[in-house]
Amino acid sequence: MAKLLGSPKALSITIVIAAVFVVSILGGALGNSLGFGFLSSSLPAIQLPAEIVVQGFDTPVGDWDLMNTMVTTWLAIIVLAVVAIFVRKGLSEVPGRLQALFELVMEFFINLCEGIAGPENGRRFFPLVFTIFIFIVVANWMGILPGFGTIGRVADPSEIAHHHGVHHYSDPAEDQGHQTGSSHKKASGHGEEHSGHLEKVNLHVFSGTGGIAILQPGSLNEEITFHDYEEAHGDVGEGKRAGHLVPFLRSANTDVNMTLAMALIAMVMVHYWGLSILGSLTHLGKFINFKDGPIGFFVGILEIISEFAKIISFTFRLFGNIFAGEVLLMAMGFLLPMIGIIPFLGLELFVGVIQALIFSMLTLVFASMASVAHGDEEHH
C-alpha cells in the first residue's frame, strides 16, 4: 500500500479511480436518496413485448408493426451479409485474416457436427447449426452496444394508455385547447374503470419536442404519474412533454417472437431430418406407437409433449437470459452510473456467446437424436 501510494503515477491513478467511484455512488440511485443523484436517469419502462417503432398495417391475423427488435434483427442480418460478401470476395486458397477467422469457427462447428451426428448427417446439420450460432452471437453482442434501449421516439400518454388496455384515452394536453371539463371527465372516468391501475404508471418528462429522445443522465427527478399528469391537465412545463421512451433499437433476442421463430425453425428442421433420414414410418412411430402396448403408446404421447417442451425451453432460455441481461445492465447503470456496468458488459459478452452455443448445440443434439431410430437403443 505504501509502495502504491509512493509512486506518483500509481497515486494519481488511485485518486482518479476513487473519485470516479465517489461521483458514481453519489450520482446514482444511492446518492439520489441523499439528495444528489445528478447522474441517474429514469429507468426506462421495462416491458416484455417489443416496442413499436412505426405503426404498420392490419393483417387478418393481427397488426403488423415495425418492432424495434425487427430493426435489430435486420441490422444483424445486414452485418452478417456484408461480412459474408467480404469473405466471399476475398476467398482464396491461402486465407486472409477474416477468412481464417471464419474457417477457424466453421471448422470447429463442422468437427463438432461430425463428431456428434456422424460425418454424413453432420454435414447436413451444419448450416442451420452454424447460422443459429452466428446470428445469436452477433445479435446478442450488438444488443449491448451503446444506444440500444436509450435512443428512441417518445410515446405519448394516449399510446401508453392504449398499451395498458385503456383504448379510448384522451390526452388532456391535446384537449386542453378545447373544453377542458368534459374531456377531463371522460379521461378520469376511464381511469376509475381500471381502478387506478393506469394512474400509478409513471411517465417520463422529456425536454424538447423533436422526434428523437435520449434517456440522459440527470433526468431522474423528472417523472410524473398518470394521476399527476391529469391533475396538471397535461401541463408538464414549457417545451417539455410526458411519455415513454420507445427505443429504436432493442437486442433482437429480447423479443419472444425472434426466439420462438428460431425454436420453430430448429424443431421443424429436426423433424424434417428425422423424417427424411429414418423414413416417415419409423420417425412417426416414435410418437404414435401401437406396437409396444399401452405403455408404449403412453411413452409416445410423452414424446410428443417433450417435443413441444423443447420448443418452449428453446424460446424462453434464450429470451430469458438476454432479457435479464438487458435489465441487469439497466439496473447497474441506474445504481452505479458509469462504472457499475463495466463488469456486467463482460458478463453479457460471455452470456451472449454461451447462449448461442447452447441453442446451436441443442439443435444439433436434437437433430442427431431424431436421426436415430428409438428401437435401436432400447433393444441393445
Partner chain sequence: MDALGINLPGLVTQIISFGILFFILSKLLYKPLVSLMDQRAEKIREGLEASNIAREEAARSEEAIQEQLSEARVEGQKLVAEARETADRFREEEMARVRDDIELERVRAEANIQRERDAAIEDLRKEFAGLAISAAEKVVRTSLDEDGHKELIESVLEESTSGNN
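Numbering follows the first chain given and starts at 1. A quick note: this is a predicted structure, and the numbers were derived from the prediction, not measured. Throughout, rigid core stands for the largest set of C-alpha atoms superposing within 1.5 Å between the two forms. Compared with the form predicted alone:
Form predicted together with the partner chain already given; the form predicted alone follows:
A lone chain is what you will see next.
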C-alpha cells in the first residue's frame, strides 16, 4: 500500500481502473436495478438459425434469402484474398514482417503435414489443411469486431410472431388507420389467442424509421411487451418502431450450415485421397469386408458409422464453441459493459485459433488414416 501511494503513476492507473470498473457496474444491467444502466442496451434476440438480411432474391433455382452468416463468409474470403494478393506482390528475398509471418506459419504447417503423413502425402494434404485453418481463424476473429450483432435491420412484430409459431399475427401498427374497430378487435383477439407463445417476448423500441438500426448504449429500458404493444395499437412514439434487431453481420461459424459444409468438404476429400492413394478396392474394403467372416463384416459396418460420426463431431464441435462464445460476449457486454468484456475477448481470440487448429489437424489425421491400408496400420 505504501509503495502504491508513493508512486503517482501506479496510483493514477489504479484510480482509473477502479473508476472504469465502477462505471462499468453502474452502467450495465446490474446498475440498471439501482436506477442507472446508462451504458447497457437490450440483449439481441439470440437464435440458432442464421437471420435473413435480405429476403426473396429471384434465382433460376427459386427464391433465395441472403443470410447474415453468408455476408461474413464472403467478407472473410475477401479479406484472405486481399491479404494473399498483398503478400504475393511484396515478395522479396529479404522478407518483411508480414512475409516472414506467413512463411513461418506455412513452414510450420508443411512440416506438420509431412511429419504426420509423410513427405509425399503431406504436400498433397497441405493445401486443404492450411486453407481450413486460415479461413476458420479469420472468420472467428472477425466475429468479435465492433458492429457484429449490434447493427442491422428491424424485424417487425409480425415477423417475430411468425418465428414463434404464430403465422397469422396481425400487426396493430399496420392495421391502424385502415381497419374498423371490429376488425381491429378481431386482430387483437387473435393475438390474445396465441398469448402463450408471445407473452414472454419483449420488443425493443428503436429510434428512427430508416433501414438501419443500432442497439444504442443506455437503451435497456426501451422495451415493450407484446401485450402492451397491442394495447397501444402499435403506437410506440413518434419516429419510433418496435421489433427485434436482425444483425447484418454474424460470425460465420455460428451457423451450423457453415460448419457442416466444411465437415462435408473435409470428409469428401479424405475419401477421395483414400481412393486415389490406395485404389478403390483397397479403400472400400475397409468398409465392405466379406473376407474375414462375420467379424470383419461388422467391423466394416462400425467403420461406416464412424465416418458419419466424424462429420457430426466436426460440425458441432466448431459450431458449439463459437456460438457459445458469441452468447458469452453478449451476456458480459449486457451485464458489465466496457471492462467485463475485455478478458473474454482475449479468450475468444485464443479459442478461435484452437478450434481452427483442431479442425485442420483432425482433417490431416483422418486423411493420413485413409491413405493407409488395414494391413499396413501396425507398421505405420
